[in-house]
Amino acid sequence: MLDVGFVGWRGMVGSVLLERMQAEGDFTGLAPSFYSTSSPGGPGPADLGFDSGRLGDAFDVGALARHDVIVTCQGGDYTHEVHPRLRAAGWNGYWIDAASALRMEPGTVLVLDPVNADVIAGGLARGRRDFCGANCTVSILLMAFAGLFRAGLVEWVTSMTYQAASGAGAAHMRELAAQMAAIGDAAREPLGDPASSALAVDRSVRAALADDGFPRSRFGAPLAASLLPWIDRPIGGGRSREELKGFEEGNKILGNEVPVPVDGLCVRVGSMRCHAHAVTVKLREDRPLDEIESLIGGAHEWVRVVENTPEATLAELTPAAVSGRLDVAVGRIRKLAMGGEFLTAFSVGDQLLWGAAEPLRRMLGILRSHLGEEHPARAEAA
């Protein structure tokens, strides 16, 4: 029974991958501790469907140590404290992690199996115990388009994401839903009024957005009745570091030994689930449009060709109509009219799933099947 020890299992990521475990029945056969860094001692999670016991203490490496597995949303600051002090404690455990912190260490397997199941077999075969799962954009970019770059016809990619508010977590997702519930109440005397003009519901807007008093501490400006063109801090050069992740760890994800350009811009939209990117493909040869939709639909289940027309598009490609669901949604698929080798298309997906939970849950499984029974992974001294 393998032994594993969950943190961070309160927040929006953990609490989605509890909630994923939960359905799939991964906790049948596994042999969980769940740990606290603010509140040890205290009860565990609830409506798991077992006795989850009591907390323990997160920052206690001999308590950590006696698992085989260590499962942490936590976030990059924990990852930092403890995961050295882990290894230097002797622990030779498989770490599996949700945070920036250790995703571009050389000894670090990203992991995202529909897309990179071979590397992340190759990371196994050679001993790799870190395990982490990767930029919620990027993952959700490369769960769109796997079926052209394991075709090999990707020559560069730009992406201009729509990122959804719970990308910045959930405070960021409350702080949305105050500034809309703000501009209501600011609207609401002139929508009531049906003799009211679009202009005077605009002026109400616009008023609301301007206030002081207008939720913005965590965004910093509006975001609701508006989009913010920058995420994350610069790295010079006009670009974020948000911005660098899709060429940093796309590659690493994919395994290229020569790296393939993708860069673009990263926006902040008002949704508040979900990922999206309009894209533009430079290929390295023209192929039919069928054919391409072909190799984007046949690259793994989850993803998902919608046709190229208004009522499809309105139905099926928007955050409202994959939010909850494994399915990565891909159309608006074309060629540019720059000629045969250039294509643009829009993909959608909830970066709670791919791009953040069910990576973590699937590697659990892969590692499930790679120890079997035996658990060489525990702390040689604990």
The other form holds:
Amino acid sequence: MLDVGFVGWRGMVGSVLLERMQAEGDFTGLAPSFYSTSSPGGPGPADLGFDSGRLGDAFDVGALARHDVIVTCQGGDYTHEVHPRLRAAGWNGYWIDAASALRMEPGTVLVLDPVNADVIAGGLARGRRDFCGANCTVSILLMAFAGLFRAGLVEWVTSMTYQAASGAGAAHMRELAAQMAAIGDAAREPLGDPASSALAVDRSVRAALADDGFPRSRFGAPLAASLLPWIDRPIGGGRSREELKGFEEGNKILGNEVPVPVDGLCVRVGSMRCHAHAVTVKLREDRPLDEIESLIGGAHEWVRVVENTPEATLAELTPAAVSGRLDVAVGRIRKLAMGGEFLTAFSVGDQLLWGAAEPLRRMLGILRSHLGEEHPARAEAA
Ligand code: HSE
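Since the structure above is the form predicted on its own, I would like to see how the form predicted together with ligand HSE looks, so please show that one next.
In what comes next, the whole complex appears, and the chain from above leads the way.
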């Protein structure tokens, strides 16, 4: 049985990962151990349908090194601290990581198997040991438009994002809901009076947004009833780090030797857990829309083309409709007025599923098939 150590399983991405693994029966035939950075010795996760034992110490390199695979959703600081120590101790196992810390290291493979199964297989064949989930926005963009990239049709793409609170973290999701509640409280009185005007409602909402007590410690500004057109830190040239990832990680996922330009503005919106993109794709050649829709929809089983009608769009192409679903929706597909080579479309995907947990879960499955009865950590110890 493959020995797998899980770190960071209690957080939001880790919890979704365990839920998905349980739903898919992934724990069958696996020897899992659970670790904690804060409460080693405490009880492991409940409700998995088996005794998850006591928690190990997530900083105990000797204990971690006994595992064939370590899956971590603990975050970049943990990866920076523990991964080099494990490797320096000679551990030759597989490290599967949700964090960005190792993504752009030359030896790291970015995992998104419906899009880059060939890149993952190539990495395994070359003996790569570090496999990281990519930035959520980038993963969802590529899940949505894999068919166009695969057909070599993309000369460049701009991706204007609409990113959910969940991408910033669990505390941010709570703050978004708290902001909505504060707005609801402030607007209750004028809303309760059928004679009040929309401007009276707006005055109450604006007063709430401007109030010093309005919850904003996480986002730094109101997100509810507003939006935040800056995500992550500046990296020069007026660009945010989130905006660079589209290009860097996107091309690395695809294994492109000649990079495809990917750029755009990243914007936080008041969606809870779905990231969306409005894209402009410059096609290498004009192709009819029905062919483009077939390429997009036929790329893999988790992409769903939504008819470009108001009814279908509102029913199927919104964060509210896509939350909790494994399929990434792509709609509003049409040519722009600039010409037949200029395509626009809108995509929506669950940030916690294909944006975070699912690529890691599936990488563990790929490793299980790849390794069969091999146990790298035990071989190392022997
Ligand atoms: N950085 C992304 C965001 C999520 O803030 O939405 C993680 O990739």
